[in-house]
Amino acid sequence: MSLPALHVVRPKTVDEAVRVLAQHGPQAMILAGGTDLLPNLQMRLYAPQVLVALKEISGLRGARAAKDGALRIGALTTLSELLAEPVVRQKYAVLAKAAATVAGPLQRNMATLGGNLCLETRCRWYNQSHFWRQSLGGCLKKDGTVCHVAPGGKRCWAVWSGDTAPALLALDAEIEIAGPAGERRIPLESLYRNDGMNRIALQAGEILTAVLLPAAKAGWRGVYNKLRLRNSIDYPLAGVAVAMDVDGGGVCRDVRVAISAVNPAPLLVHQAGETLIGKKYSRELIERVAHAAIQRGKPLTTSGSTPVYRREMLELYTRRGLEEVWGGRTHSADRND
């Protein structure tokens, strides 16, 4: 499938990026690494006039240390260039792993960070040819007026599909924004609508900088497990992201867990938090954590695995991120076992 014509700006600087971007309003859509854009301009799930491609903007890559102790990676920053940071995989070994878990290397050589916080959310109703979803009469995201997974609502159950912003999420990380009104900093948290039309809340104009890691989670023990039908280069059917921070006696001092792949957004699973804190390893709690894991997460017919089967998954990669950090027992990762 050929992409449609289309007319690219090659902005300098994020400011002539954002008047750009102000100018041709709706018409207008952001070209980072193209990884998840340009295969859903190949089947015409978008049809911008305008595409500004940030590539050019320098200051969006690479890390460094913030002025307040935080490590700030520029949004333009590949996923191979993450991983190839010591700092991400010395003192952020969630978010490392779960980056790892990305597609291919091909892809991961061209996928930035801020496009895959930004990734479109995903369904086997939503992500098929133009003559697919024309035959089936579209659906309530695209082209149509029902909800295939939910026939009998009125809200998109297309589910957010990403790696990294589970473990960012479980590293409380921030998020820079600039747009016409600024810059403006917030959790990244904040980002998600848990909507699978309306899924992020970035205004008209505005682009993702930069994303923020807390200084106070560097070295939090952490790992990622995700469900894909090819573990080569498949998105997650359900991931689990785990950090950890634990003292010298074992006794979790503060713990984070984030799903991702089961609902129209990344949540984070607070009873974790609840559960654990203050407490010694014990299969018990960790078994309550993994339960409310799946209260939490709601996997419906949005993809080629059953909702049942995601949803043991789900369990099971929360206990097993669980055993892994807290218990010193390790898994392989990606056995659909």
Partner chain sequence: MHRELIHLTVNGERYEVAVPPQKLLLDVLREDLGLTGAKRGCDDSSCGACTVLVDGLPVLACAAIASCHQEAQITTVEGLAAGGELTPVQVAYGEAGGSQCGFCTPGFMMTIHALLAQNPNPSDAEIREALSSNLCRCTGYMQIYEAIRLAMKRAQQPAEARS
The other form holds:
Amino acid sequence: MSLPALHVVRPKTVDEAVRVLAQHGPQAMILAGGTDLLPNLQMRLYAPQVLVALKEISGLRGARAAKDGALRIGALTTLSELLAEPVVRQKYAVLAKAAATVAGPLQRNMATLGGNLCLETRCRWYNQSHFWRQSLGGCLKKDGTVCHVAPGGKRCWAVWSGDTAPALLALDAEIEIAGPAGERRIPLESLYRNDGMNRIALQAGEILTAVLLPAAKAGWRGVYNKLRLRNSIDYPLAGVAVAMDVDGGGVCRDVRVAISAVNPAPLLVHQAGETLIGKKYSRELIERVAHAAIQRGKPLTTSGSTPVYRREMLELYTRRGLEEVWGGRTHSADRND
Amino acid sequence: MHRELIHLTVNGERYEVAVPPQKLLLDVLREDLGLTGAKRGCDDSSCGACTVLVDGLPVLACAAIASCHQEAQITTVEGLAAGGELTPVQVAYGEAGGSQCGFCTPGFMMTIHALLAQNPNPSDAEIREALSSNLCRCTGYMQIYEAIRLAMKRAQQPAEARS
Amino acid sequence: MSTHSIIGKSIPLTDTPGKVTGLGIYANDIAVPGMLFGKILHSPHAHARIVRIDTSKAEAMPEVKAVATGRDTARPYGVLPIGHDENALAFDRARYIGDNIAAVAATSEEAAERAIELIEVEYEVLTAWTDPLVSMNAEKDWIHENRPHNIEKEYKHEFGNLEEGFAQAAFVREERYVAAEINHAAMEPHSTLAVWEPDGRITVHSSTQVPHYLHRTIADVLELPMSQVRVIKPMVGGGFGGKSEVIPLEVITPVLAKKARRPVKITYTREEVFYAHRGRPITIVDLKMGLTREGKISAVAARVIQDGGAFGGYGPVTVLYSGALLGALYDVRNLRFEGRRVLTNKPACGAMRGHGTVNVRFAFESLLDMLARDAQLDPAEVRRRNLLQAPCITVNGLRVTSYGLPECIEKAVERSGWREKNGKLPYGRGIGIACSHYVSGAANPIIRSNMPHTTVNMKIDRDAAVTVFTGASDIGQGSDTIQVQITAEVLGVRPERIKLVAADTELTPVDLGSYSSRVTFMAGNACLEAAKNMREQIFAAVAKKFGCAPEALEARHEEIFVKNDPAQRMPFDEAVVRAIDFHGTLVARGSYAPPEEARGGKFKGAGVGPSPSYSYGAQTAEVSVDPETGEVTIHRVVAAHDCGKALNPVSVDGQVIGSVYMGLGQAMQEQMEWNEGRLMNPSFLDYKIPTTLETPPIESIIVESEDPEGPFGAKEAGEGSLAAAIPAVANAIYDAVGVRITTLPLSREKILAAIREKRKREQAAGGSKKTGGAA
Ligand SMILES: Cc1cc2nc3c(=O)[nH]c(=O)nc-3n(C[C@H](O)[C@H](O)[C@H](O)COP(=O)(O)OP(=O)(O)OC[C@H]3O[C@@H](n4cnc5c(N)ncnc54)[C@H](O)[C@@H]3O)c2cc1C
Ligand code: FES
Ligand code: FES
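What would you give as the form predicted in complex with the partner chain, now that the form predicted on its own is on the page?
Shown next: the complete complex, the earlier chain at its head.
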């Protein structure tokens, strides 16, 4: 379990990093916390010649207020650091809750927010050793021509398995990207391509440098429900982020619901807004959104459990999430009292 | 294979070694520095046996590249018992049965010491949460908690009261 | 009241300092000058003939110092003398995905990895038999030519009169239970370092539970006299049975070392550990049981099919255990067992903690729970009504010498609040109970002989240090410490005075290994005998000085004194010097072989199951079930275990809790997932051993029945409690939501489906008491 031979470049500035990345093109990969990339490299899922380690670049860590009042979080902020930010815990509950479910505490000490948003998609036919994959002749995503999840298809269904992305979609976050053509700022939603093979819309040489949480979303109620077998370490088998702005009378002023781990991208459930905004708590409306969530989510055999069960939990977790932020009902299991 | 000279500060000592630039911190510690305390238990950074401290924070040495940690203070399990005297947690571990086969123990040691350094009085729930990236197949964890509580209790007693 | 000074006291395991400082040495921590790194090429096919192997490109690499193929490991071996069906490197046929085809030793791990990529293998693919029920009807492409229809072994035992038994029953039930395959998942991946010595000997350091069997096998495969082979067990990072037979790397490594004339080390990846496997097989249990109106078990008929994987291994023993240990827990007079071990093209199964007994116990205790409810009896009470009257010999010839089960049930019931909770918790919450037992070592050795199963030597020289030479393998269970305690107790000295030299075939006498919970009982008894023998020699010298009979002396607190005249005393050091004056360096020996009476009946297969003594346990689990998700939360497990005598209580607690923990993992979440012979989850991310967050508080209660033949009354503590954990949870789930899950793991998907099914049935029938909506 060693890494393939390669060069490690440790730029001190974003410009330098962009330059090195642009220079090596597809031969170079970005290394942030390494908790996704390094296990994958040990499994020989990629063969880069250069790793560009962002760790020594200053200014990419921590949270501070941006000019427009948004909260700007550097891409290299670790999830542990993020969870220690009082403002995140107090004002952006859904993000704090989602981040706290990523892997386990040791992984979170290393894992960066940027890395979590750029995570490789996952599939049980893909996240395997070189030997294992070779014994099957590879798959569509790597070294092969057949998708073992949907044989016959030409599309890779490797699943988006990150937890903070749905939370950030629910908060309508934006991201900053630095690249050879300068900086750009885009909604997080447009980063994702919903393609297991080619998950994110970053151009060669581009780096995600920061996440911006809009001031308007501060203080929204939020919940993240995650399906997994173990309460630590495990990737999501389904995830639902719910964020809602509720007025004093219990009317939903605004709401965003996003789902994870059931498609090649984290996806917004757009019907949530259409269905709930301006309405008072209603079980029936919640059911409708839960139903919309399972129209949107397409769990396949990319992951553990069963597609049927994951789909059901997607629906249930959407319902429970909305009940919690809107109806005040909690469903956190009373583990081991 | 191409090698690079790198500097590492481990347990307060400075080392200079020539290693392939991509070599994992875990492998450099074990193979080049002879610090075999940190263990390899898995292939995918999911077991915690390789836990070391980087600037006081517990991390997985199997998901870290050594050459990217040249500025850091690295602590391994070998660095805990300063001057050869076991720490209270190390002592309590034996008494309470925290180790059976011991293979997970170096990893747990690092996580526990970091936890107590940051929060000398964690609740049971905090302990469980903090240890939840470290797998142990032998103990069922109960006696590990017992050891931590024992060490905590002793830390709270004045030194004279101990004998 | 115990009069012991160190027996019965909790002392830290003697090797703890090495463990907590990281200075303890495990196999993969050893590096020697000139060491090469080995890698193994594995089969991508589940079943294929090897037509051609071309290793020339690998051999041409300058970094490569040796390449081995099946031709270099042509002598087959296997843990049982009747089943030498395995070659460390496949000889002509690959039998599972991951089978070992060729191996290289190179100057770096990276070069070795590149080299195996250069080996070309041509395969002719054969039908792969991956489903045991299909495999056992195979008409062609048998996995081993001498095992027709892929049936490894079949047994049929019948005791008492089944017909009569069932006729007496007021309630009869029959159910099929299926358990998924699981792996030991010891934290330490297997590792072997073989050092070829310049004088033609070979020294092998290996993560093994069985140095003696490894010693024999290496000598055999390498065609060396055993006297030329030395096996050393360094610290071992857990075994649970996964290191209790010879694992391919343990043969491949010495073969490479011999070829290269250099030291070679191979350490498995976690994935390779899953291919080496030897875990608990997929088990299909068809169980039928009758219960009289009074709650007495009147007859038990079990048909067991185990999916053994590609080699026999311990298989015949595993399947026999599943039948034999239907016998010694309760008073069962009419018993039928049919067991079948089937070969499939998957990694070989073998011994795993609770060997053979666990899945059958899940079935038994689940079905008994159902019958108890049929009879409207408290499930704890039903168990009480079926107790053995020990000492006794069971219908299937097992000799029970001590029996703490009644007390175990009582204590577990009391501590758990069973009486207040059983059947009385609200919908969604429940409590369950189950019992289990296990052997304290096998009364019959794997390789039949009348030799002792274990021997311990002891030496004291002028430094007055006591050196204990024991072949017993401490794999984390603490057997070294137990032997230190026993020695210290008998000689009346501090444990610090004792040095233990263990598990090195050059220095220590033969011990058969750490499996079937034999070490405390057997090595403990051998050690006890050696220590007593040693004490006699010292007492003889002291008695002479005091002018008393040796029997008048006692050794305690580092002194020897006259029992009824304690003023006459002598420090241990001085006593030793006197004794050496007499005898020269003091040496003593003790050994243990199980008594003839413990060795069981005479029928075919009677050799497995008999033990000099059995441990007993009763357990309760309290759970809640989320009826909308099927998710189970275990709140608390109480496990009472009869270990005879707790020589080291902390250690016994640790063994019991660890057993329960492992049982809960199997109950709830662990499972090797197969897809056409391909293991879908050969990693710690996907093979879900429980983290701290799923592990409930587990409370151990020690029960001491003082076995007449155990050392100081002790018997096993490390396995017996595992089996009860699973049915205790299954029964608790039933109590919580009224559904019976009969397949393992007890996954949420199944529970949810069962809850829905039940609702549907009840709606059709018009409702029942324990339904209800969301809790
Ligand atoms: C055992 C285990 C369990 C895990 N469980 C979870 C889980 O439950 N939920 C979850 O979400 N994740 C999980 N992860 C994955 C991972 O820990 C996190 O997603 C983490 O946040 C990734 O961040 P990183 O900094 O470590 O990423 P890296 O590994 O450094 O990078 C990940 C990917 O993103 C790219 N990248 C990184 N930073 C940038 C950037 N700034 N700009 C552009 N591209 C970038 C890299 O090139 C790489 O392809 C788990 C990992 C492990 C080992
Ligand atoms: S070795 Fe398992 S997490 Fe590092
Ligand atoms: S003590 Fe063996 S794995 Fe923890």
